[in-house]
Amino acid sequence: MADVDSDSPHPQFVVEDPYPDWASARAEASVSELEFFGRTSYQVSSFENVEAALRDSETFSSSINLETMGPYMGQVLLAKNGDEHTRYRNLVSTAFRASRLEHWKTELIEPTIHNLLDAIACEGRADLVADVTRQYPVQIIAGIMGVPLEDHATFHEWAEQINTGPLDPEKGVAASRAMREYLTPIVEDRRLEPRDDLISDIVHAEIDGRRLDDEHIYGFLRLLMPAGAETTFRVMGSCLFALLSKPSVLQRVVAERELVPEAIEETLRWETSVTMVSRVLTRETSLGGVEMSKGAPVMLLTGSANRDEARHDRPEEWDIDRADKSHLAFGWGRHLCLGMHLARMELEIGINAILDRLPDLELDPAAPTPGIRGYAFRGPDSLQVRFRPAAT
């Protein structure tokens, strides 16, 4: 059994390393039936079967997300299916098209990472999680949405509490309420005076000739902050951890920057930040030779699928030279992550900037050895490093 943090109020969800258990699950049965909170459920752990379920959105419905995340996010895109999902997805897709990404690159992403690095470059030591990765993506999504950047720390806290709402409902509901109260005057301002930001786009968007109601507006906004910030900061931390743990590879990447995207893709396969996706069966079906009953929840273990021995050799190793880095970190099918191109851009720009601005970067030998932990959400809690300080 994976090591568990016994001080957690939800110890079954806070583990150091769930991968050995998932490897055992794949070896025994890639699809297994289990009881979860007194309800017959299924767990899917192999790449082939997780991918098949993600492709079949009619049978494996995302509507269960309204049950699990609705109390904290409200009306969310994650819970919609079919043509309704397509219509609502198209509302926000324009914010992530290529021309907009180029705009965000120069106007927001590059200035944000360099502002963060300005604060530490002369110090010679830093915690890359606290000082950079935890702040960087949340500031970017705040800028895209059009909320004040100085409030990014508050948004980050709300996003974490909303994301983990099912584990701590009281905090999740309180964060959801606080975020809505904060956003209300901004939304009302954008109704009267639209600006060049995502909140204005959503407030004035129309579905079938009608504007969105408030529940859908605030549902979108509660989803975008966690989805746009929480996942990217964890992947960035895991990628830096992998590079710092292999100094010879780090030296190669510093010298050959075309390897940065390779490092990112291998990290997405090796340590995806969100390791599982929830679905519910709309009808009886069979997957992996297992008969599955209508109405049952299904947990698709994307983290396990990405380390499937049937898909990858030595899947537990982080290998920048791996030829096949295919993964399900951004999902698949109809619900493929809308912000994946933005995430990749943030990661590439951010890691390159760190390598440029923090020369001779290495783990701080005086600090505790870092590690990646978590169950549903994974990443390092701290990355204490030292480097050659910039001249003051």
Ligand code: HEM
Given for the second form:
Amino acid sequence: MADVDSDSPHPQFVVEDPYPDWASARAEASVSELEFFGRTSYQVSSFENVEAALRDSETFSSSINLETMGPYMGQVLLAKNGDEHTRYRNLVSTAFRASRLEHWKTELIEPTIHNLLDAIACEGRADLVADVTRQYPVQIIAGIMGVPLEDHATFHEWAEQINTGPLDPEKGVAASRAMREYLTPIVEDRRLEPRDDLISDIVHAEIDGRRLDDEHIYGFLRLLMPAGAETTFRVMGSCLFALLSKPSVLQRVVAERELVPEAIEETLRWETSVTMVSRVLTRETSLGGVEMSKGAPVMLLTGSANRDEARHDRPEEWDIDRADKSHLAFGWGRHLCLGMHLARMELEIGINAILDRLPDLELDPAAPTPGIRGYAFRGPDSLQVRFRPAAT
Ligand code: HEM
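Since we've got the form predicted alone here, give me the form predicted together with protoporphyrin IX containing FE too.
Let's see the whole complex now, leading with the same chain.
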């Protein structure tokens, strides 16, 4: 594991680049047994086997997420199985369907990105992470949910702390409580007067003729906030990093905008923000020739799968012209990312707006070279750029 950050309270999770270790894992055995906190566990690193495990949600159960994320999120969709999962997922899936997103495109997504770019377009210099990508998806998910947009910074902090709860339980629990306290008056307001927002949909949703209890309502809200805020902004940063690192490709993309979705898909393959998902075995099984025992946790390395040399030539390389960009960045099967259409829409609109509004965009040569870092969640911390300022 390279370049561990010694200031981190959890140094094993703060790495510059886990991909070399995962390449070695794939070369040795695509399914390997390991001891994790004294418990027999498995790690799956190849595309074929990660996909097979994701498809078999009865054997590879998501209920482990209640153990790991439950203390911070409560009753979450991500931890449900079978018919119960289908019923809960159906409650919110309409809000994220491609047809519904057209409404958010003009009402929320385009105004949000342009508002952020208005603040920097005349400056000629910016940090695209701090000034744009870190603020953009969190404002969108806050808008879709119906949370006041001016509170998005606090929400971002809570979302981050809830997401990394297993690494810092004290902060995770405090953030989870704070988010619930903050949301309570909004939830109560929507109970009485529903509006055109997701909190109203969730509060008034019924399963078998009964409204959701508070544990499920806040469980949904505590999952959607981090899921919407913490993921897309990192992929957007990595996509901009890839383009800025290859100025000739950036020039092509500026001139041929149909390449923007290609850049996004290749980034999702090359540097997804969510590099792994957890499962637990409901029965004995065998995968990749390895016998696996019932009750064992399984880590499915989607990031590693996306760089499997059995699937892609030169997998470590970001190549916009790659014909096959297939990936498991959004998972697969029952828990396939509910927000993937929203994420793709935010990325496409956001990157196009940056290319339109910040001409002659390049990395700032006076700034330190940026890098993508992280283990379970990856993205660049900063992207300092310069561009031709807009006339004031
Ligand atoms: C590029 C951005 C994103 C990435 C890489 C990503 C990745 C993922 C992955 C890998 C899963 C599957 C987890 C599992 O199988 O255990 C997932 C599920 C989920 N994602 Fe995303 N996601 C992104 C954006 C979003 C957005 C914008 C939302 C909107 C709120 C969202 C909401 C969800 C939800 C609710 C689930 C759980 C679905 C279920 O359990 O049925 N995601 N995501």
